[in-house]
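One chain is shown next in structure tokens, namely the form predicted on its own.
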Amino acid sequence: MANSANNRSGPDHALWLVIVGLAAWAVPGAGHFLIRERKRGVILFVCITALFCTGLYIGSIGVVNRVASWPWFLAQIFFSPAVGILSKLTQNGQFPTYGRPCDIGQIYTGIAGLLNLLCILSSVYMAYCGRGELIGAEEDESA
């Protein structure tokens, strides 16, 4: 009688929530895409990725450095696990950054990471509540 959208306490539903959260962290917007909020997922991907890439463009790849600027790295890592790979590349100091461009690049990339954290929480919450029950109900008819 109860379908998977109404059964919110089973282990299958918990596994689904973990999958949605990890997908949302791996690729911005992917969590929303998985729960059939495709328009929202594409918009989030474009906006958050553009913000992160703009930060890299302004400050260079050197703004992602977990050793020299670890407080910013804590915010940046929420963008994607790819930030960890970028940090490994910049760890040896081949990409020096100085002054205001470094600061602005760190701010942009940090905000992109924290914005993706909000989107991760949003996608997991929407998956927990049942996609389309609270937000995006208009997309149910088009799927």
The other form holds:
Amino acid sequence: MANSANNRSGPDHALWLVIVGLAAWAVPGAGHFLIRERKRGVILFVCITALFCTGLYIGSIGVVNRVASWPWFLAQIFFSPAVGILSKLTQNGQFPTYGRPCDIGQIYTGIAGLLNLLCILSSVYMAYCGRGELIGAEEDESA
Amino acid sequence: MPDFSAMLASFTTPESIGTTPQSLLWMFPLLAAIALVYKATKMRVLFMRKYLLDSLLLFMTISVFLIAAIIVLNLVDWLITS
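Can you switch from the form predicted on its own and show the form predicted together with its partner chain instead?
Full complex below, order starting with the chain above.
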């Protein structure tokens, strides 16, 4: 236990936290998957991705637009860096969206981004607390 | 392959949803996702049955609160405008 506490203060552990955070941002749920919280990772991936895709389906990909609707984009970008690429496609206005579908699409995609921010923080905190080492080891032993 | 293209194309045009009271029903899938994700991050150990029950309870709580808020706001609106 003392050894694990020492490991948590080293540069390797800081790098590990950064990797977990970046993975969680790149793919929703991947941060939890890395720290061996696999069931949690799969649930988060399915829920957040389904929410984001539903938002895109309802409002079209035009709801992601960092020029016309930048406040929403600030929330959407937390879903994944891929949202930035999507925004490059839509910023010249070739995918018009309007009215209630636009509202619902923006709310869905924005909330999906913010939920992924919650997951990023959760996975980094769990990695900081050594959850992967403890619970993952128990899972490996029982398997 | 054409099916896949058609599926991708459906993401380039918005769906037709009117500004009607029925459009408020779109809040329920959102609430379900919020409840599932929140409980997945909050629970220390995931026991599937307890996780689903807790998520359902949170979903119902938020839904009831929002419906109550809608009723109160409509009552206030009715009192002001009548």
